[in-house]
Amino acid sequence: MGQPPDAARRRVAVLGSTGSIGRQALEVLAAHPDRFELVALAAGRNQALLEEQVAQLRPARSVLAGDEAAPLVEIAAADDVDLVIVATGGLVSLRAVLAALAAGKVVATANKETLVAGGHLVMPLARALADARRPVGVSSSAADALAWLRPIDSEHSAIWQCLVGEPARAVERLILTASGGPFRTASPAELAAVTVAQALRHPTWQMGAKITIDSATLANKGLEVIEAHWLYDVGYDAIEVVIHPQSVVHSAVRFVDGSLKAQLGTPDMRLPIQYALTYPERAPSPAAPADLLAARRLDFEAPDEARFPALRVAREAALAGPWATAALICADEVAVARFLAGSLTFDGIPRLLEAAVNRYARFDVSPPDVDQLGELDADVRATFATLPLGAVS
């Protein structure tokens, strides 16, 4: 399977450990105190609850590293770390990652722009661990590389879940559910009237901001294309998306003999965490338990992309390359945060989204390495957090 060794007490560091994400890796983590030991923890500024974690789990270290990637990078690189647990949002971790991998690490990550933006940075490194760890003589399975690299989003995990054990050439389609968001069936005028009190209150997930309002756009779905390209190494057209309003099944994949495997469970990011942690192994969990007679019934259908284009434009971005696919999700927290603050209106985020899109997308020039991430990053940002509304709303 070309996982890495397993070792009798895992040493883990935490980077993002006070955000939504951050806080339930950490539940996780104190359930199973024979399986982890927790030796460092990362934050970006929130300081008090920082502290309060420190004076509560003592790790060897701990850093309020704000913006700066250097002190993730120190932490993730480290000799007495085997397990990298990846809650920021943000470009900040990428360099980290990068440290982790190259040192031989496991990288359990909940950071889409790790991908997004750095997916042709990122996986060479995740697969070239995996084919070292091979057993000779033993063939490939779909995914290998994520014994190193392990999503937690609920869908990539159901994915992943999906295809253990399974030949790459086995794989014929990747069906990425989504639960449509609260808005699933508002018109367009409801759509541009939309409040932030509104967007956040999300049917059947319980979130942190960003990812919530990413899901009411259908904006998080579109990143998640693009992170299932990397992760599985499939192409754009064998990556579908389906509305699945109660969030029972979390994606599937459909097999070149026509059969279809999915994933199902309760709406608990714990589930996936933990799987990501134990990973091949599974342990008993706090979530509680599936229940198909309590969900009845499961309805399945198709995003609506006219009434929420940034599904569309995701798939136009991951068309055009990575430095589109970059700026897409460095405008997307761009777009999200002025939402928030009431400088964007809702409807207003998929067309910032697409008009960072078409001013960043280069056809004829290579990918963008680590530093250009950022500078683009920062150009995205100076770009459009102050652009007047009109333009884009």
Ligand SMILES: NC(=O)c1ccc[n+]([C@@H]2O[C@H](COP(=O)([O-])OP(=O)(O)OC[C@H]3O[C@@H](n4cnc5c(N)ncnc54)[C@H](OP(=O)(O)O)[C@@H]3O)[C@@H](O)[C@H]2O)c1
Second form
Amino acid sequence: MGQPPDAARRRVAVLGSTGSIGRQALEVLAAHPDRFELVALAAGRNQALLEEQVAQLRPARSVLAGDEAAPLVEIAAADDVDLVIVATGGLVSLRAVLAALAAGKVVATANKETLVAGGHLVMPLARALADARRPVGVSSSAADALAWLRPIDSEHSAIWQCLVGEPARAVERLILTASGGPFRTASPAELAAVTVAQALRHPTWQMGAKITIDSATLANKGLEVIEAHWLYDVGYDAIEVVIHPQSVVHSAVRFVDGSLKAQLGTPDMRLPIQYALTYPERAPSPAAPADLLAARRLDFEAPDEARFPALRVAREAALAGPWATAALICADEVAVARFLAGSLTFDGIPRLLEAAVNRYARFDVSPPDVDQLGELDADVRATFATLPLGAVS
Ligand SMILES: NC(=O)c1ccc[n+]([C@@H]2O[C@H](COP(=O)([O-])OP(=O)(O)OC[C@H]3O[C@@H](n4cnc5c(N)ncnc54)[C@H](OP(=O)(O)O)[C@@H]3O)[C@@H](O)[C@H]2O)c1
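Moving on from the form predicted on its own, kindly provide the form predicted together with the named molecule as a structure.
What follows is the whole complex; the chain from before opens it.
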């Protein structure tokens, strides 16, 4: 209900086509030429790969945007685009997402900043589209807005898949699973000595460097709690995190009758990318099928917020509101870049996040608009990019 009109063959733009999600999105699109036509590509700096993609896929338009947001807005709102895949990191695609939704396009997003920093701007547009297209007399479902703003993150895709067909009032609790990363059983002393190479070795997922480090600190799960709040309109006390080292159960929903629905699959991002593109249908996928006998056992444990304080800091930011969550995700980009460059220790990452949240949390003013988010991002970078580790406390 409240669905976008059916398009026989959707015309798709990919923002961030040269990255980890972008390249996998192109694979999914290429596997379904009957359903999708690629019309536009945008990348940041990787000119060689963008040129290769253009030569191979022949989109009508392509742009190497550097740090610029304007070319993405133009592509996302263009008349010949039905669906925009957002696969950039950072805040750079927020304006493009807002422009696409305002123009009535479907947005499929892997990007976290869109929701963690801009959920209060983005979700009203997606809900308005769903409300405007819902047939008279049909009541709303928990998944309506997701037909317009479609999550690609595997956890949010899993929750979405569990919610389809369920009324919002039936939902009691969302359960986000986390692999626990490579240091799930590490002691505080071991965590303090973690090297970049160790942190980049994720046990179950192959991903870009930023999100791999975020998985190791559990900051990623904290950001996902905030995303879940915005996507599903659920309070923070009803969003739980459970460590599940095998990454087979991608997330779950508990309903008011006490039953639990979960979505299971192999850890392969092409699955949630494809679901976001073909929804409400499913289609054959190149990913290996889920196999319970091969999985053999599925373990679950509570997260340890004392050893992984980034999760606690993210929850505190969530409760402090949109200025704090925006500061959190901007600071996380700085912290991870510093860790990768060797100017911050692994256990310094959550300390930097906490310092940023405390500094920028604002309760006395309305939530930040797009311009204010840009200014906040610049200020966080200027403040924390070079601060000596000892000053980050
Ligand atoms: N990787 C995963 O498995 C995964 C899973 C769930 C969620 N996510 C989320 O998805 C997003 C992308 O992650 P990723 O791992 O794919 O990142 P990534 O590999 O670092 O790719 C980022 C992409 O964004 C592009 N980009 C940067 N600035 C741009 C601009 N101004 N205009 C257009 N493109 C620009 C980059 O282009 P250049 O390379 O050309 O500079 C690259 O194509 C992140 O928010 C991440 O948290 C990722």
